[in-house]
Amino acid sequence: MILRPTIDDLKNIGYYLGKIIIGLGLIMLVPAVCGMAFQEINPALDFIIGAEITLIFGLILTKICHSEKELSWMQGMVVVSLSWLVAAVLGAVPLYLSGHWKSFLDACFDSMSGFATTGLTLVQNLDHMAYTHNLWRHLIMFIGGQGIVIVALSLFVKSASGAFRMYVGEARDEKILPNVVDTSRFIWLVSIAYLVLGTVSLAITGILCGMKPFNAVFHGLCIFIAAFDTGGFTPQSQSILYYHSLPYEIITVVIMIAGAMNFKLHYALWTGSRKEILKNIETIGFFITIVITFFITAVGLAQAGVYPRAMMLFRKGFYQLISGHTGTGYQTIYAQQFFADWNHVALLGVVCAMALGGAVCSTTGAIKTLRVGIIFKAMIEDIKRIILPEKAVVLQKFHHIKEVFLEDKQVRSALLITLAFIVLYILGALIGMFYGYPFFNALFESTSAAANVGLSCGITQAGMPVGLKLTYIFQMWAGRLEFMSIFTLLGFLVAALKGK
């Protein structure tokens, strides 16, 4: 028998959702203040209006739904799935007011793309956008990369059990420190420390490339945020191609790889366990899949003959490949060149890289290399059981921060999430085909959206069908949260309608 959600369930969900919304409203004041400092009065007013709407909405929810109870698992998952949808809508308000989006749906598309660290965009005339709105586009990637709920865990939520239930709902099931609130604060500490280092490096490189100091610092800040949070937004419409700089590309590759690594691995490195990077199943799997997918891409590019010089082939091919594998979405070629210049073999390597993604408990999306490693280990275990005598005891283990024995529940979870992602990739491709796009083009764009990558072959633009925009919004949302909290929300809605 399905039980209908109670009033207490709704109040608890509304109360914690309100807290998260208040956190989002307070963050909107950052670009508002920066807009005043930049002397961009109208853009600053856009964020003041957005912050007022968001704070009022959040305060009303917390007052009407005030609760002292801890979140249950079901409530925590529902809060997470709803918070991302609400954040995308409210975060779109100042964007839409800027006049750089043709419709509010387009602004919501970019807002979800930012929070989900995807990087697909429908923005118009980006090269002439105010600093204030550009800052917000990248700031929401910083928030989304760490996790919207991390804001609440860091600032508002003091209950360790309730905090952990929301933390897990945001596709993070690994605690770095014993307390999940401390874990959230460590994630912010790591991110801010890297933010300073990465911004300085990119700013100096920008100045050496001839940029004005203020622009170099602003671009360095924006590029770092989107690279470390594996997002893909840039201040200019040409993406990283705008800079025409090999040092800039090298630095962004380093930042993208750092962003694709597990925060638990960052903690190990910070505490002196540097050998962990050579032993961890995720880093080993990440390196192997990079080699395999780049080999496929390089063979395809060699066949196409688009880059006659080996260095140029490596530079263009590897950059797009690593950008796709880390889930960042930076490009040093134009979107149309993927299908105008590259052949299907080269694109297959990039699609596979996008589909696999980086590490769990990182800012990247997609299937994740830990799950790939677990599935591979399970296959090895099954092969051993077939080959060895029946009485032989077969135990398979892997190293992930510590030695872990492989269990059936780990394999089942890895297979289910992998299957769910594959279904999501194909579903988006089929919908793209329904709207008249070739299968491979539709698959490329669908994988990019669902894996939270942001590479585009040219399908994503303001003129594409509304149904496809909604499809990609759903894919970005589902891919970022990795399904469980969304399944819980669907179950909650079914219980509300049919429960007793």
Contents of the next structure:
Amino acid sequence: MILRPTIDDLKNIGYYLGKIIIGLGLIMLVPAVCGMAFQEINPALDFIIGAEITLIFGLILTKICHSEKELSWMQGMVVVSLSWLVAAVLGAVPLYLSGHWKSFLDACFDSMSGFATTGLTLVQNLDHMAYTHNLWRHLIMFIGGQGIVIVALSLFVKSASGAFRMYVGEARDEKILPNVVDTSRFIWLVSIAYLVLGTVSLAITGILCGMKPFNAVFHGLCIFIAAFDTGGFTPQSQSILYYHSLPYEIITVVIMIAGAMNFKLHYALWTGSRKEILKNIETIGFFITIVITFFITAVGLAQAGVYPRAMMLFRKGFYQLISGHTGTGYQTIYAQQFFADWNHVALLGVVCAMALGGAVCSTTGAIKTLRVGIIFKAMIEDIKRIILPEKAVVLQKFHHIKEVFLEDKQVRSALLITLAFIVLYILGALIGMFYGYPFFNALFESTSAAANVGLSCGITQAGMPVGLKLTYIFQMWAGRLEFMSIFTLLGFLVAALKGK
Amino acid sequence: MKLKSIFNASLGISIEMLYAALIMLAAFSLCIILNLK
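Output the structure of the form predicted together with its partner chain; the preceding block shows the form predicted on its own.
Every chain and every other molecule in the complex is listed next, the one we just looked at coming first.
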């Protein structure tokens, strides 16, 4: 029997959702203040209006639903899935007011793309956008990547047990430190240390490339945020191709790889367990999958003969591959070149890389290498069972911060999420085909959206069908939250309708 | 104690950069092995 949610359940959900919305409204004041400093008064006004709407909405919600109770598991999950949707809609308000998006849906698409750290965009005339709006586009990636939930938890939520439920719902299912609040503080510490280091190195490179100092720092900041949070927005419509700089590309590759690594691994490395990187199933898996997928891409590119020199093939092929594998979505070629210049073998390598993704407990989307590693280990275990005598006890273990014995429930959960992702990729491709796009193009774009990557072969543009925009919004949302909290939300809605 | 943690953190960052460099090197070697003109 399904129990219908009570008024108290709804109040609790509304209260915590309201707190998150208030947090979002307060963050909108950052670009508003920066806009004033940049002397961009109209864009700053867009953010004041956006912050007002958001704050009023959040305050009303917390007043109506005032509650002192702890969040239950189910409520936490529902709050997480709703917070992403509401944040995407409210975060789109200042974007829409800028006039750079054709419709509010387009602004919502970009806002969801930002909060889900995807990077697909429907913006018009990006190269002439105000600094203020550009800052917000990248800031939402930072918020989305570091987790709306973590922001809420580090600022508002007092008790740790309720906070942990919200944290688990947000796809990062591992605790780094015993205390969840400490975990989120550590994540902020790591991110800020990299932020300073990455921005400074990109800014210096920019200045050396001939950019004006202010622009170099601004671009460095934006590019860093979107690379480390594996987002993929850029201040210029040509993506990283705009800079035409090898050092810029190398630095962004390093930042993307750092962003795709597990925060638990960052913690281990930062506290002195340096051998961890050589033993961890995720780093080994990541390394192997990069080599394999790059091999496929490189063979394809060599076959297509589009880059006759080894260095150029490495530079173009490797960059798009790493960008896809880490779920970032930066490009050093034009979107149309994927299908005009690259052959299907090369594209298959990139699609596989996008579908696999980076590490668990990082900002990447997709299946993730830990799950791939677990499934691989389970296969080895089963093969051993067949080969060895019946009475032999087969135990498989892997190293992930500590030695872990492989259990059926881990394999089951890894397989379920993998299956859900594959279904999501194919579903998006089918809908793309329904709207008349060729299969491989539709699959490429669908995988890019569902795996929160952001590489585009040209389908994503303002003129695409509304149905496809909604499909990609759903894919980005479902992919970001790794299904469980969305299934809980669906269960909650079913219980509200059919429960007793 | 504080100095030690800063030292550890910077070593951590450099190991991550080495890892990234290793990946780049592996990919570049693949390009060479593919024997491109």
